[in-house]
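First, one chain by itself in C-alpha cells, the form predicted on its own.
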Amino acid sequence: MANEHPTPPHVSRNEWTVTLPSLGWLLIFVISPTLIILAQSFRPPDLTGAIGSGWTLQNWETWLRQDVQHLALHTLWLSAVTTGFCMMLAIPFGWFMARTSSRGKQVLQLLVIIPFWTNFLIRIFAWKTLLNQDGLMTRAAAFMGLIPAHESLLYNEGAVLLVLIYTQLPFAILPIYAAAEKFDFSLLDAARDLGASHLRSFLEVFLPGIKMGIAAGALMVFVPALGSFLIPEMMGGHDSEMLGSRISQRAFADRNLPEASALASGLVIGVLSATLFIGGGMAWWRQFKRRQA
C-alpha cells in the first residue's frame, strides 16, 4: 500500500550552503531592523529627540485618531489605484514582449530598465519640471484647453498618482513578462479553434495561465507604494499625503521616533497580514480546485 504521506525530502548539506547567505541577508538587513523598530514602538518619546526609558502603548494609540485613520485609508486607495493602472499597462506590454522577437525582447528589457540607470530623485525633479506652470506637459494641457492658461498640475492627487505609476511600472511588468514567457501560446490557438474569441481566450487562458506572476507583480508595486512618502512630498499637496510622509515628519522633522516607529511597525503587520491571507486563500483555492478535480 502507497505511503498517503511521503517523507518530506532531505535537505542537502550543499543546499543549506546556497540557502544561508541569502537568509544571513535577511535576518541582518530586514528581520532584525524591522524588530528594533517594532521595540522602539513601545518606548516613550524623549525631549531631546532621542529613546525615553519605560515602556508604553501611547504611541499606538495613534492609530486610533481620525486622521490616522483617513491617512491610512487614503494610502491603501492611492497604492490600490497606482497598482490597479500598472497590472493595465504591464499585462498587455508583458503579452506583447513575450510575443516579439528575440531582438525586440533585449531593446523592450533595455526599455524597461533603463529608468534604474537615473537616480530617483532626479526622475521626481525631471516630472516636476514637465508638470510646473512652465513645463512641457502643462503647456501642451493648456493648449489643447484641458487647463486654464497659467495654471500648473503639480500639488495634486493626479500628479502624485502619475509619478507613482511612472515609478512602479517596470516592477510590475518584469515579473509579468517573467511568467508570460514560459506561456505556452499555443493553447490560445487551441480555445479559438475551439470557438473562443480572441478576448476570451485572453481572459480565460492567458491570464490564469500568468496568474503567478501577475501576483507577484501586484504585491511588489503595492507594497513600495504603501510606503511612498518622497513622491507625495515633492509632488502632491495637503490632500496627497500618504501615510510614508506622516513617518518621515515623525521621525525626521518632529524627532519622535517611537510614534514614528508604531506607524511603520503598524504598516508593516498591516502588510505582512493582507498577504499571508491572500497567500493562504490563494493555497485554499488551489487544494479546493484539486479536490473538485
Contents of the next structure:
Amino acid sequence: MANEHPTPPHVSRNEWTVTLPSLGWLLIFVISPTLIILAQSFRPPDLTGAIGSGWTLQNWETWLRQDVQHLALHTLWLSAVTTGFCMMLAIPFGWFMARTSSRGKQVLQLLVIIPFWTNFLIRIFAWKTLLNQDGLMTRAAAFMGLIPAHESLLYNEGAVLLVLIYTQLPFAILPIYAAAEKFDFSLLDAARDLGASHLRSFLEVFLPGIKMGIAAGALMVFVPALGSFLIPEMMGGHDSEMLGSRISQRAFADRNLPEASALASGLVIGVLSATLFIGGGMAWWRQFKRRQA
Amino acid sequence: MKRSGFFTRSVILTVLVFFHLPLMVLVINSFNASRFGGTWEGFTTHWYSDLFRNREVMEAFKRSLVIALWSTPAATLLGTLAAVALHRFHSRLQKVHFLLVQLPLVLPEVLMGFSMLLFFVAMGINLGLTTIWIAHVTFCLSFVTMVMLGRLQDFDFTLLDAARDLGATRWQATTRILLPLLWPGILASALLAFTVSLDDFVITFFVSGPGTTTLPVQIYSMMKTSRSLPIINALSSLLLFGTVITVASIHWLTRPARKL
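Alternate state requested, the form predicted together with its partner chain (shown: the form predicted on its own):
Below is the whole assembly, all chains and molecules, this chain first.
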C-alpha cells in the first residue's frame, strides 16, 4: 500500500501565509531574546548599569563561585522536593477523580482550576497572611505547642516549599487526572484476581499505566519551579534564595545585566536539559511501545 | 463503582482544604475590622470603600484593563491563525511552529521576562506600554493557539466541503460556516487571553518602565512595603470573584457541542 500520509515535498504559499504571522512573532520576541541572553553574558558590565563593549568570560566566572554553585544546587533540590510532594498528592487525587461520578469529576475539576487561575500574587499573599506572626496557622501551631507564641512562620525554607507546592500542585493534578481518566481500571481487578495485593497492583499496574501523565506532570511542576523568583523573595529568608531571585536581584538591584545574563544562561541550560530529558524519555517510550505493538 | 479507601479520601480532603482555606481566609479577612486579620473584630466594608478611593490602585487597574484590551485582539488573531496552520498542515515547518508556540508555556517566566528586557534594551526601545503590550501578546498567543487547536479538532470540516459543493466561494464558506461555528471557541480563547494578560506579574515586572504600573505590579509593591494590607484583602476578594466568573464562562463556552 502506498504511503497514506505523504509529507508534502515543499511548503505551499498558502501555508506560509497562515504560518508566518505567529511564527515570525515568536521568532522575533521569544527566540531572539533568548539568544541575546547568551550573547550578553559574554559582554563586560558597564558602571552605569548598561552593557559594555568588547567580549569577556568574567560573567561566566560567577559560576565558579561557591555561593552560586550552592544556589544552583539548592534551586535543583527545592524544585525536586516540590515535584516529589506534588506527585505524592496528585497521584491519589487523580486516581480518585478518575473513579468518581461524572458530576463529582466536574466539581473537583472546578475546585482545582479556581486556585490555579487565581492571581499568583494573591495566592502568595494569602499564605503570608496565614503564616505571619498573628496568622491563623501560626496561632494553631503555637496553640499545639509546636512553636512559641507570636513567632512568625515566614521567611524560611519550609514556607518557600509550602507555597511552591501550593502553586504547582494543579500542574501535577491535571495531566495525571487526564491519564488516569484513560486508564482501564478493570486491569486492577484482573491483577487482584490473579492474587496481587492492593499495593502491588497499584505499583505494578496503575502507576505504569499512567506514566505519561506522571512524566508530563513532573515536567510542568519541575521546570517552572526551577525559575521561581517571587516565592523565595516573598516567603524566604537569606538561606532560601533561588536562582530566579538572584537573577532579578542582579538585574534590578545591582543593575549588572551581563552577570544576570550568565546566571540566566545557566538556567536556560538547566530548563532545556530537564525538558529534553523528560520529554525525550516520553517520546522514546512512545516509539518503543509502537514498535512492540 | 468501588468506594475509595480511607487513605485516598483523606488525601482528597487535605488537598481541597489546602487549596481553598487560604483563599477563604482572605475573603473573610476582607470583611474583618481588625487591621492585621489575626482575630475577628467585627464586620466592616470599610476596606472596600478604602480600595475604591485609592487613586494608585484605580489607575493601575485602568492601565491593566487598557493593556488587556489591546493585547487580546492581537493575540486572538495571531493565535487563531497559528491554530489553523497547525491543524491544516503537517509539514516539518509546522513541527517547528508548534515547538515555538509551546515555548512560552514551558519557559519559566523569569527567563521570558529577563530575555525580553535585554532584547528591548539591546534594540534601544524604551520600556513602557508598548513593551508590555508586545510581551502580553507573546504569551497570550500561545494560550489562544492551544485552546483553538482543541476546538478545531472537534470541528467537522466536511461542512466546509458541503458548502463548497453547494456553490459557496471559499470566502463565503469561511465567513458563513467556519467562523460562526468556531465563534464560541474564539470567544473563550479571547477571554482566556484577557485574563492571562490582566493577571501577569513576572513578565510585566521585567518589561514595564516608570509610570506604567499595572494592577499586579501595584499589588506587589503594596505587599513589599507592607502598607494597606487590608486593602489587598479586599482587592484580592474582588479578583477572586472575577476569577470564578471567568472560569465558569470559559467552561461553559468550551463545553463539548451537543450531538444533534
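Whichever C-alpha set is largest while still superposing within 1.5 Å between the two forms counts as the rigid core. Note that this is a predicted model, so its numbers are computed, not measured. Numbering follows the first chain given and starts at 1.
**Student:** Once the core is superposed between the two forms, does Q66 show a C-alpha displacement of at least 2 Å?
**Tutor:** Superposed on the core, Q66 moves its C-alpha less than 2 Å between the two forms.
**Student:** L27: CA shift of at least 2 Å between the two forms after core fit?
**Tutor:** Shift at L27: 2 Å or more after core fit.
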